[in-house]
Amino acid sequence: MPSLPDIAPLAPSDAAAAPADDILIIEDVFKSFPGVEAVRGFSARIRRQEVVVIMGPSGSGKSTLLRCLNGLEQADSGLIIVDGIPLDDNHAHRLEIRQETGMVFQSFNLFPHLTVLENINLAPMRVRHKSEQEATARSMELLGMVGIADKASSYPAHLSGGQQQRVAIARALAMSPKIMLFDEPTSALDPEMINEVLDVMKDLARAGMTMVVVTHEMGFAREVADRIILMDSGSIVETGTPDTFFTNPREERTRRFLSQIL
């Protein structure tokens, strides 16, 4: 996938005129909790089929930002538009954005009393109103894609961490989202299980899925990302292509961060 250039953020009044290939617009987003300003004036535009990796030290606001993007957290101020739909106080807008935005968390969040197939079928049947036959056909296709079709009748407790995370990815994909958000999806896995999840994510990127990924997996970022954003203290420190970010970072804060993790 070719690298895409950085784009200056839009002013709120210009948001409606965003090019058609800008699927996600984030403008001057702030989010605070008692005593903590988690996200401070974050602005970016993300194109269709672009893979953006967000890095930063613990507590830099990465996970909070992702949760704001699909409405799990409500931003205090700023503008978020997902494929032309503003994330605002309109309940219908928020529901639509959650349907169009898949999210994979650090923990797998599978329902332990449901089989793998039942976990994946649940949302398409209840939210998309798919028949059980339609949902099952799609779920089995996705389980094949992530390499665990033979686990359809298993319960989460009988799966490895890597297998559970692949089920979580398949469950998110079952809703046919336009954007996938990943919040450190390998951080809870044993080292030998990390690659099986990263391989699925690489396949998604190659297939053209728009992805925003919070991760410290440097190899994945180098290979797959179109753009890398470094956050610290809730703000963007630096953004650039993987080549520039890793080999010629502009900011001293970026150089310090890379020296600690490479």
Contents of the next structure:
Amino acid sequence: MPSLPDIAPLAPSDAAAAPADDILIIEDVFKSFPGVEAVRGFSARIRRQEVVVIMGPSGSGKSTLLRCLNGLEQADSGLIIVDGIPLDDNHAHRLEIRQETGMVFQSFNLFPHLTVLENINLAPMRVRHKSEQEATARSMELLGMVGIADKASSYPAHLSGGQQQRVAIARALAMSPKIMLFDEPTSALDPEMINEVLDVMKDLARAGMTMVVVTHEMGFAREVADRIILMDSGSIVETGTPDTFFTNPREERTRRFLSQIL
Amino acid sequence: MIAQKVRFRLLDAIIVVALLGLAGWVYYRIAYGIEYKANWGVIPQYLLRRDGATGRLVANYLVEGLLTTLRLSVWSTLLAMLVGVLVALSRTSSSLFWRLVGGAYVETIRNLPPLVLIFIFYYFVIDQLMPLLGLDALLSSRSMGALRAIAWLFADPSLLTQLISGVITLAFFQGAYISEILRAGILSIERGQREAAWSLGLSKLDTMRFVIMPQVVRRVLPALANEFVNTIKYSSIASVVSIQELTFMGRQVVVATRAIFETWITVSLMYMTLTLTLSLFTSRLEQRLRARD
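Previous: the form predicted on its own; requested now: the form predicted together with the partner chain:
Okay, now the whole complex, with that chain kicking things off.
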């Protein structure tokens, strides 16, 4: 299991009046692309060790929001603070936030020219300046955790989709991130491989990792989410615990969404 | 690849007969039509000669020329790769300034004949840049050993200026084409690769170096190999500015012996030794890299 870092005090900033428990602060984030307003005034605070699942119809802006959180997309306006570090024009902040957040993509995005082990070792060695032995020891531990230690010297092309996604999770964890962002991690997988990835994510949640997960997997949301956020047209429709969200939603829009996917 | 059984059909027979007929006709024209007496006997002495003092065999014009072509090609290929990488990076950079600089360079080079370029570069480099490098002062202060190493790696000190300006010209010329190949390669890498590297906290430089470029090189290796072969071939235009490479030496030998066909056929075979060896080497390399996918 990944060891969780000690809780560091928030750096002083105008939004840091929040309780030190909020590891991720999102305030009034807007992001538009030519012709589309993808995110329209999204605000949320995410506590340490909380698992938040974001759902919504396609085009509701959930992936864009997630990609704003580690600066893959630059928000047009609003405030994003990750563990006390504001995501702003300062390039050092951006790099630091990316080191503290792990991201798992729908299309895995493993580096095809590197072996599984080299994929996982790359960032710890280049960014954290670990020695190869140090990095490899940790990588093998993580590969064991996701259940594919025997594939360490394979190239990604020789792995199944489910195995590739588990490597991608291990690769993100190798940087010992404080938050893990999942962007539809099972959407590109064949049905029989979805569970092996979800199981790894459940283990991670139980180990106390802070997670923001964009997914359509109801079972996963019901089982591990502390909070579910329904997004539509770039903003929040409803927020609730799995219990109230699935059984007793407040909003008509939520009921309609649930009836479409259940 | 699917192994197909080779069948020899009537059409193949006709083509073979036609080709043999053509070869025979060409031979006949050369042998009798233009009263040309082939004299292959003069060629070997221009490849190797016996040193008067020591009695050992040493390289003569043609082999000297081949070695100069080799040096010229190796150094200009290395420099062209450097130029190509830098220009490709500037053309794919997010800064408009660097994109314009790179674009202007590539368009200028691509739209001029190489022969014109080499004249411009040669006179500019020889007249303006070389004195700045202070090469003469540098050479006069070297030991004999260092001079011999320079002669082996580059050229005889008396010919060094020419060689360096030839290298620079070829490198800037080929660099433009290599940069276009690399640029296309960089643009062909999926966005997700860059995003995955960034989301791990890798800097832009590390992303390029460890994630993007290794994949680019694999993808464009066949096109790059072609460009390396082109560098060897284009090095022959350096003969017009008195760089004593293979083509230049070939002309000298023709003037001395009047053995036109024998000399140029020999020169062709020598060029092909270089280019085919290179092609063989790169296709091996391609196979080895492909074994991973």
